[in-house]
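One chain comes next, on its own, written out as structure tokens in the form predicted alone.
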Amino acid sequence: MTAGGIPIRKATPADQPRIHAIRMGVRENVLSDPSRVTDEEVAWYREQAIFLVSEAGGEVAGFSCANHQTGLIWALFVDPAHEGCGHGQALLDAALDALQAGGIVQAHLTTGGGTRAEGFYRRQGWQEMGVSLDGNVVFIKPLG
């Protein structure tokens, strides 16, 4: 499938190195704790929920995760190298075409507040909800 000329497909597990590379370089939230994430939590999302990659010249150059159960986008991003091409919106638009496929009526997310991941779900129609118990900024979007 592509999403605004960008290839977008299900992640694999030949993908993982390359999705870990990605998380571990981004510039903003970043993950202090590696070990939040687990093995088994990112090959449940890749298994069962829905995992996406988008690509840049054959290699995975960004990657999106939500849960169909709850609507939750887990993760979005996109390597720096690759930023401002299209890729977030392309992955973002996908994950939340398969959760209204799926009967997720409203998405949610969490961000840093200030960042550029902020003003960008902004942008694209998320309505602010609050700020969580950690600090970040939670938002809602409605599907369809």
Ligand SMILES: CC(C)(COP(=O)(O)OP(=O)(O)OC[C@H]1O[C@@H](n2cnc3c(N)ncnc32)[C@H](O)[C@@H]1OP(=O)(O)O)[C@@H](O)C(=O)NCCC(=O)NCCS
The other form holds:
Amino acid sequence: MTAGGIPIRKATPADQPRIHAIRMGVRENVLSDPSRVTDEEVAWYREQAIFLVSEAGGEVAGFSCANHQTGLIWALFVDPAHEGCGHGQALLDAALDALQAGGIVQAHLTTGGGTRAEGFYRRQGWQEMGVSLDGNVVFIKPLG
Ligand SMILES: CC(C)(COP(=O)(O)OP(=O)(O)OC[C@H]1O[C@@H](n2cnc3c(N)ncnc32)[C@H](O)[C@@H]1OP(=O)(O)O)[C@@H](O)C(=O)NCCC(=O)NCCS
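Could you switch over to the form predicted in complex with the named molecule, since the one displayed so far is the form predicted alone?
Now the complete complex, all chains and molecules, led by this one.
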């Protein structure tokens, strides 16, 4: 499939090293403790939920993960070398389409305050619900 002209497909186990490198390579919303994301969680998103990658020049440029049971956007990360080319929006739109197809009526996520991602979500119509207990900004978006 494509979104906004960008190739999007389901993630496979073979993508994991590249996905891990992108996750560790971003400049914002940096993972302070890699052990907080477990192999079990990653496998669950890949096998049971929604785990998509975008490609540029034959390599994975970014990924998104969403929980089809709750509407949570769990992850959205783009390789800094590919930022600003539409991958983030394409990955988010594809994840939201998959959530909606699964019957979810409202998506939600959290992100670090003052980051590029915060402005990105705001400009895409996400509604701020204040700050979570762990200090991140909570956003919701009705689907449909
Ligand atoms: C936030 C993030 C996912 C955005 O990804 P991205 O691929 O740069 O996003 P896009 O290219 O789709 O859109 C970014 C901007 O580029 C613009 N854009 C889209 N297509 C474009 C194109 N072809 N050429 C130039 N600009 C473009 C968009 O209008 C958008 O503008 P905005 O920032 O004013 O909203 C990315 O910066 C990232 O991974 N950040 C670090 C991790 C993070 O914070 N993740 C969120 C945690 S919840």
